[in-house]
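In structure tokens, one chain follows: the form predicted alone.
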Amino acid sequence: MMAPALEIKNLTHYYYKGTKNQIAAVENVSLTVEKGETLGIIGHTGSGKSTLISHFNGLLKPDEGEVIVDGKNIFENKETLRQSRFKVGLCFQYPEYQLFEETVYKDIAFGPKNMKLPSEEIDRRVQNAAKLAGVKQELLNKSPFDLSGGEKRRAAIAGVMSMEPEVLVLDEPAAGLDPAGRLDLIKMIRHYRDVTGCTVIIVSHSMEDIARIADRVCVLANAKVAMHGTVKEVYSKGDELRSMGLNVPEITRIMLMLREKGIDVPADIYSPDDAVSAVRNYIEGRRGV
């Protein structure tokens, strides 16, 4: 049987452990998560996710429980844990702010260098890791710096796409992109699972962005799992949600209004494509009447 491409067993995190003021963080939290699938994660501000998903290659060591890569628990020896660092790519929020080299091409190299790749293998990664990002041919010979914010954020995310690892994990990756900007860059992860077949793990606020991509959803509040399913079986919880500061999209809560104005639309939507379409087969079926 094939091992899942993460697993959390157990994990709390505490700050300030020891002390008066010790909070847990992440407590007591198990998730597996299946290769090739897309998990995506959501929660109010302090609900734990970044510090949940700082484990995921040992950025943070868990106080109790495990962190499982591949089989492997990733803090067994040195060599776990470096290679667990290769196989689950980490992208916090903003990644641009990270860039520091003198050109693109080398900010995207610089994760396969540090696995210490012949020339030739960095050069392919590299090419292919920007074609997937949508990061253009003539910019990679351009200081990072000289890119505007879109393509400085491709950028940044090429380069953890360039060490191709097994799980692709990205915090709130369209914070701050108006609407097309965003739409584009879940096009582009979307894309980016489909041709490597990785698995993807997304952290967002945005209910609409996790329904465009996620297979299924973990909801954390309070440093625990609060919920965990499909988008449809988590998004119908709709009163629940609000109670931990969430909402359904807003697309929902339109296609719920357009149902009591006597319009029969699905009340299950939750992405502005499907609602495209609950609404092209309703007029479809009108004009067939």
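These numbers were taken from a predicted model, which means no experiment stands behind them. Numbering follows the first chain given and starts at 1. First, how it differs from the form predicted in complex with the partner chain.
- Among V234, L52, A129, P249, the residue lying at the hinge where one rigid part turns against the other between these two forms is P249.
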The other form holds:
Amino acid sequence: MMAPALEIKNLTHYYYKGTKNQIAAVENVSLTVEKGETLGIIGHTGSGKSTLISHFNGLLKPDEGEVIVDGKNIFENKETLRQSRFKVGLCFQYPEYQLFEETVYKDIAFGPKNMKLPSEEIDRRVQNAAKLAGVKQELLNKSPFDLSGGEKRRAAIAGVMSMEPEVLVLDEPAAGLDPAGRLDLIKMIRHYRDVTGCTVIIVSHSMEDIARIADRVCVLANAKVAMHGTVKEVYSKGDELRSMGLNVPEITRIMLMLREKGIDVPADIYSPDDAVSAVRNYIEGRRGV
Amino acid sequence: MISEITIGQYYTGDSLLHRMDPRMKFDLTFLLVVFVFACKSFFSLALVAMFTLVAILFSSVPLKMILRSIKPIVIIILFTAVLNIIYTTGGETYFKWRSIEITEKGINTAIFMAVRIILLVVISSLLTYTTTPTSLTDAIERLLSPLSVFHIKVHTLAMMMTLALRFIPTLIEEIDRIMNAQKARGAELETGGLIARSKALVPVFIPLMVSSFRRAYELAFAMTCRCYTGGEGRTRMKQMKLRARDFLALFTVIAVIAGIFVLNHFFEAVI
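Could the form predicted in complex with the partner chain be shown next, to go alongside the form predicted alone?
Now the complete complex, all chains and molecules, led by this one.
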């Protein structure tokens, strides 16, 4: 059997450990992400999402539990830890604030350079990542500080993609973008996944964004895994989600309300377009009878 | 973790010293520091030491914290003590080896100097332990306000200092975030020699600079939007008011200073 891309076993992380303010930011979380899968991690602000993902490449060391990447415990020794940085590409929230090089090209090349790859390979990776992230060719020789907000975001994401990680972890990749920008970005990530076949973990509090991309969803609440399952399974429990301060997408809520009224439309609808066709199907179905 | 660094050394509390007017605290600290130098005999120095001890008890700052403030200057104290023992001569000679002579006067002077340095540090750290950096700058602003006669913009300086203090924790958080982001791209910040390490800081400092400037612009804009025009005609949310306890402290300190001179007069001078 193929080893899962990423396995988290009973991970616990405390803040202010050993003081009277000790608090668990992540408590006994277990998680398995298969190769090629897209996992969405959802949670309210302060539910421990960002702390959890900082363990995936060993930036944080768990107080209890294990992080296993590609069958190996990443904290085994220095080398496995270093390799985990490249195997799990972590892209934090507002990644554009990490740009620093003179040109966009050099910035995207920062990761591969740290991997000590030969220069032709670095060049190939930079070009490829720029293409995947939707960074236009003519921007590569510009200063990253001259780019627009959306372009900066893409350049920064390309800087992580260029390491060609087996698992790409994105923390709120669409934060602060307008609705059209959000949609474009999600499409870009979906395209990246389809082309490369990589495992993708996407962290968000936007149920819409997660629904557009994830196969499976993991809901974090109060530092623990509260729900875990396919998008359909999780999103059908609207009441439970609401009690955790989360909301199913508005359009899904309307569908659920219609179902309560006895109108037999599917519940797994997450975009207005799908809703329109579902309702149309329903009406046509009734006419047909 | 880097974010656990504390700024200044304020010790949260609600003691008599904490509640005193920061201006009075500042003035009294200044007076005491000046008059520690007026002490000539062990007895006047002991008086100041006693007073300091009482003040520490009133401040609710644990003795451990006070000792911690002395730690960084232990070397300086030892260094001056050794120099004093060697270079001050007089009185009975205890030990002689070539040109090095250890005498009664030398040892007395060394002890006297050491106690004096410790007192200076403890007294001034008591001020910072019991006063938040912001109220300290407030106090400095008020105390320096006579300088505006010379067209020195005291308010602006104080505001700059307050803002700088305010942004230290924010910037520490920012450094933490940027460091993590670059580490995630394989940057090695904690290994290698001096040159490799300073080179590795470039990817951290450039984004930090950029975001500091961004924050500065945003803050200036926000302040302008709220009609900030500088110090003129500006009232304060926290009015500083001298109360009975402040005058009580003032009289105690004056009494201590008078005591210093009386004791100087009656007892033999060490230096």
